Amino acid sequence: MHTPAPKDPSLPAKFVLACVLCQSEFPAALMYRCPECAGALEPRYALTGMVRHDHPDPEQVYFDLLPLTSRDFLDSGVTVRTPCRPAPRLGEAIGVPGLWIKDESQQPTRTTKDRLASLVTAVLRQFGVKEFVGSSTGNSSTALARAVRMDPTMQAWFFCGKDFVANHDIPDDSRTVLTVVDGSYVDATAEARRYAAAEDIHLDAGFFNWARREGLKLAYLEAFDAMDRTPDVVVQAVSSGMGMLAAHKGAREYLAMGELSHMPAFLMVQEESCAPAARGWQEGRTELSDVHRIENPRGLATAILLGDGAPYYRYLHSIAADTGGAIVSAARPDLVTARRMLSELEGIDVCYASAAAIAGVRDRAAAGLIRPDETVLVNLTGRSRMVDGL
């Protein structure tokens, strides 16, 4: 049984919402964009008295750093705690002896997106929302559908582009409905927005949904706690990059609490065939324009094939610039090689998006941009649900 959600849309002051861009603060509420500048919002906490609770569910362990006023809003078993360990054989092979890997492929739907699903559904319950509309290239919607099915009072409608149908694992029933759009991910997102408006159903805000990012943050808090040192570089493959915003926020919180000794550099990796953010970074741009848009993204790393990065790029650029990091791309052959090396040297089968992160580290190390004495944490965000991984 879930505790009934409060009737008042405001909540007790465990957290406030703050704009990532203009720093304006607002009382906790179910809104996703800053009323002042339309920037992304994030929950902020007092960061005093945080206790790691002894519990099998990660959300319960780190409850003090989550935007929830009651543990009863959480469903048990939506996520699991995943291993973070040194990877010496792979590290030596790619020139990074201090390599650590966080293996999110151990999550129930095989990707880190189970973490966002747990927090999204919990936050919606907290605000009394039982129906929502969403879209994704596959992993997010698959994870959200599983979380919805764990709560018989919830219902969701998902939209996807025709090229991403195979990435979805959503039983089509009365509570989790998948609609295929004859177009791209961007087209599917636009159709989801129209449907939500027409039917007056809550729309999941994707990248701008702070509940998503707070869930993804937990993978990094687990990793930081598992490591015997603060990483010098944190690496993840990105599309919109909400996982990197989550990682950076977790690092900021841990740094403020004295749990990290310094802020890591953040390295974001895209596949070369669909790398609008990496191109913008290489060109020295702080914003993307129409020339960076890729109308029909193609590549091996289907989980990160987002052709229009303009709405998100300024956040990624800020993180990379502020931490001494970068946004880079990796070529298709390098993704294939990195995936094989992970399997052969570390016994981990990942998707090509995860392999892209390793490929990016390998390229940077070969160019002397990651030193052999640096500790590098790579978040392997998942593995493919398809047999051949293509």
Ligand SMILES: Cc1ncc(COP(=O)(O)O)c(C=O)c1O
Second form
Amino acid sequence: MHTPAPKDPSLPAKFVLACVLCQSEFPAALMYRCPECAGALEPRYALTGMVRHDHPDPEQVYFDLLPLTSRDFLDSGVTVRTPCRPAPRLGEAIGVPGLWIKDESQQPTRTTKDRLASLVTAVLRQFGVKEFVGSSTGNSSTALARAVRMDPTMQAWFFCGKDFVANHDIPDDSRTVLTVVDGSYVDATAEARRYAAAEDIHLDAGFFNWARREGLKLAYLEAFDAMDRTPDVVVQAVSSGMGMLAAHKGAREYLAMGELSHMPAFLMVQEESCAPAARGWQEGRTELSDVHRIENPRGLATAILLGDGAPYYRYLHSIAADTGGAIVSAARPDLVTARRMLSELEGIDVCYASAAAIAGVRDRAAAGLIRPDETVLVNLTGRSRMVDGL
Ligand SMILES: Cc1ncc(COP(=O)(O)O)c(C=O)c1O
Ligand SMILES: [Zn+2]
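Okay, that was the form predicted on its own. Show me the form predicted in complex with the ligand next.
Time for the whole complex; same chain goes first.
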């Protein structure tokens, strides 16, 4: 990274919030949607004089690129740095010799969601918020619950659909309460919203919470730093797609700072049985409508079974379109095969959501849409906390 340069003392704050859609800028605040157009907001920094700091906690290493004005808002040990390495055996087997894998399954709760938990709790502390309501298909809430328990002054209320209870690992603790809703993830989110409004408690904004995305971004900054070249394609399994927005944000920042030589193409993968965004992409749409909604999503990749992609799709579409990427789906048997290949050839056992990302690369390479000379970075976003075998 660049040599440390003195920070501009006249800068009133470390970051502003900018609208991803209309580019309006606002002072830093606990606000998630653009007041002008309701678009997603993201923190933006003056990208000069940024340095990596030597520290065991990833958030301290990349502190300069985080929306925090003081290191004291961060708890230590919420996340760890994870390995990113070439995967030549799997790469050869699927026609992508330049395959690299980032193993986020080594995070404390076994998924990359610890990254978001770390930043969400730190940003809430920064704005003096000690209690919040949230919902997820399991991994985000599990990670958030762990981060909340690390701060004795915090309290959180989580909601989940009944089919997703097994994906949650939230100890029965008065400071982390899980309420099961008779319905899907979408119903649980609606119930969380009602509860937060009725009790006047801060509602976590999910995809629209820029703190989540800034935390997830660190997996990618670490990966870019570990690689000896800029990836041509970056791949992740998508549910709401906040991980991909995070990846794209990290790539934009590293490109502006001269840390990447070019913008990679972003490849987003869903499971065929629940792939509203992949369907919209295939149909050439820039927005999803009701016909794309899946009422009771089923599938192997439980972490990414989100039936309503409409609020997020336009952001994913523009990243895929702008970078020469794509939004695709992978079939159930291909998830099983990809998971087995990863285990046998690279010795890593991941969940089916992560396996979907590998299956997506395999399909694209077989179709000639990823060339054998391209460098492909796959974020293996997690492993199963349950025993669900191969
Ligand atoms: C293991 C895993 N991979 C990928 C995702 C994708 O999430 P998103 O697209 O919302 O970032 C999730 C979300 O819960 C997940 O748990
Ligand atoms: Zn806007």
